[in-house]
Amino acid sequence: MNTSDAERLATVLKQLGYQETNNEKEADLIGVIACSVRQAAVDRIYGKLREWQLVKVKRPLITLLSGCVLPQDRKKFKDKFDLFIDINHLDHIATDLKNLAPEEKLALSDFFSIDPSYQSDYRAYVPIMTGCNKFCTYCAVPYTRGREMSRPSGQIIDEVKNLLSQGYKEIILLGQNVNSYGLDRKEEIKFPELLKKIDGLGKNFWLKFLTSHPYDMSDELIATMSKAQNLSHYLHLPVQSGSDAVLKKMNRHYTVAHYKKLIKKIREAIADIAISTDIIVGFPTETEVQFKETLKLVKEVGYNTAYFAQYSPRVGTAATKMFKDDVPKTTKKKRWQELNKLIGQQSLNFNKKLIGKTALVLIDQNEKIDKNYLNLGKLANYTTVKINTSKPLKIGGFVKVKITKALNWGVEGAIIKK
């Protein structure tokens, strides 16, 4: 989502007459896309601000802040950034910049629908909605991006059509909770129908979506996923904890039993699906017994990938008002390491099952090692693939490989010659 926000901000600035640079030292304007989910991300912004304040002593520099910003962070940053732009109202940026720097010769015209400046020419992130109504106690999103707001389906479909016509290979639909797409607009289609329409726009492309909330994962959506021709057999379904008591304190709106029932339905519909998740360790009051319940769930579901976070208080979220951060940092780290070790083993077991199979790989990067090249790519289920070749493979191209070896966090493969 941060990448997608940055792409759209870049487009707005380009249409105003700015030119993008990769050299920070020559920038006249620096825009920051913030993520207020974790304190560490906000702390990094403070570090950069100190550098930019020194630059401003020597030459003109405009700094602007956007993205996910909690109200209290905005107050702290108020006198440190020249501008704050609500990510949902980028159309205000032209007027704000003109007021701030009248000497800037900006291309101020009637404003536009924002078509992003994609960072990739083969993979595109397409937002379909923003905001969230769930109010999980640890999460800042409802306070930074507001309530759920669905983008008109016609706009989404037109954007995907345009991308496919340009030869894009992978389309990733984005939202804080894609499953609730359309629920805020009576006239709109709902997520399963949107998925069907996009899936039918072409052939030979990969379609994915991020991220899903278990509460809104419907039987209709599961059935749609099982029938789609381009949808990758991959699902990211955050569970956050394997303890009902902790889930209740997180305000997650479901139980472990409900989540496990969902997983069973999904695997029955799509046998080879890869499922990943998010887990927070050391949430306030989490006991050793409750953590063991999480370990148990991870084993039962058999995730091949998971993203772990050690809980840290985020001022402005409900959890900081409701609970004391009473789990020691050393305990959080130990639990994180235990989960990471378990997922590493499950990933290896999952990858071993891929040995001998043939699959398409989308190439992301390559580098020369001695006289050969190491190419890195992804399977449709996000598994990393290493391929050694005598010549570099085309970045952004599909290649067919045979999986030859399983690694802890990926596989090795060999090109299948035509």
The other form holds:
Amino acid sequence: MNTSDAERLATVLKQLGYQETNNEKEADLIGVIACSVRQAAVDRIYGKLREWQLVKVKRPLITLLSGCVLPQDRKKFKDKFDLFIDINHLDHIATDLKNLAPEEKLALSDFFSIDPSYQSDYRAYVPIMTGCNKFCTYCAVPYTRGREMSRPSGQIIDEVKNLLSQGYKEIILLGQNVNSYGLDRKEEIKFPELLKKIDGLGKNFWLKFLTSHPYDMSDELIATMSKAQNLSHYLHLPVQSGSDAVLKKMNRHYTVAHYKKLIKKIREAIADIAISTDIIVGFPTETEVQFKETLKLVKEVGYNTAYFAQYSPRVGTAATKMFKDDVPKTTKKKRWQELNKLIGQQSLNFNKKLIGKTALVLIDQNEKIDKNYLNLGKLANYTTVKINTSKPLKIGGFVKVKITKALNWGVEGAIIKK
Ligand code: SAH
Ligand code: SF4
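Switch from the form predicted alone to the form predicted together with S-adenosyl-L-homocysteine (SAH) and give that structure.
Let us now look at the entire complex, which starts with that chain.
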């Protein structure tokens, strides 16, 4: 989502006459696309601000803040940045910038109708909705991005059509809870229908979507997924905890039994699907027994990857009002490490099962090492693949490989001659 926000913001700035640079030293305008999900990311902004304050003493520099920012942080940062841009209202940027730099031209567009300056020429993030209505008690998103707002399907389809005609190989549909796409617009198609339409727009591309909420994962969606031609066999389905008591306090609206049933249905529909998840450890009042339930669930599901976070209280969310952040930092860290060790083993097991299989790899980077090249790419299910070759492989191109070896963080593959 941050990448997608940045791509759209870059377009608006370009419309205003700005040029992109990777060199902070020559920038006239510099900004942060913030993430407020955890405190650590917010703290990093202060570090950057101090750096830029020193630059401002020497030369003119406009600093900008956008992305996911909590109202409280917005107040705190108000005097420290020259501009705050609500990401859902990029149309304000032109007027706000005009006050600072009156010679600028006006550009008016809303977030969704902006043609983004894609950072990659083969992988594109396409937002289909923004905001969230779920109000999980720990989460800042409903406060930073507001309520669910679906993008008109015609606009999404046009963007994807255009990307495919330019040769894009991977399309990632984005939303905090893509499964509730269209529910805020009576006349609009719903997510399974949207997925079906996008799947039908072309051949030989990878289609993915992020993120699904287990509560809204319908049978209709699972059936659509199993029939789709281009959909990667990969699903990110955050569970957050393996304890019903904790899930209830998190306001997740499902039980562990419901989640397990979902996983079963999904695997019955798509046998080789790779599933990943998000888990929070150390949610207020989480006991050792409840954490063990999470470990048990992770073992039972057999994820190929997972993202773990130590609970971090976000000002203004329900959890901070209802509970004390009472799990000690050391316990959170211990639980995090335990889960990390487990997922490392699961990941290796998953990777071992891939040995001997042939698969397409989308190449992301290569590097010359002695006389040969080390190429890194991804399988459709996001597994990293390492390929050694004598000539570099084309970045953004597909190659067919045979998986030869399992590693902790991915697999090794050898090119299959056509
Ligand atoms: N919409 C997505 C997640 C968005 S936030 C979903 O529902 O799954 C991404 C992840 O950050 C969450 O899945 C959660 O695991 C983590 N997270 C969110 N708020 C957090 C908090 N206060 N402390 C720790 N982790 C948090
Ligand atoms: Fe946050 Fe929950 Fe919404 Fe995900 S579903 S963005 S965790 S409130």
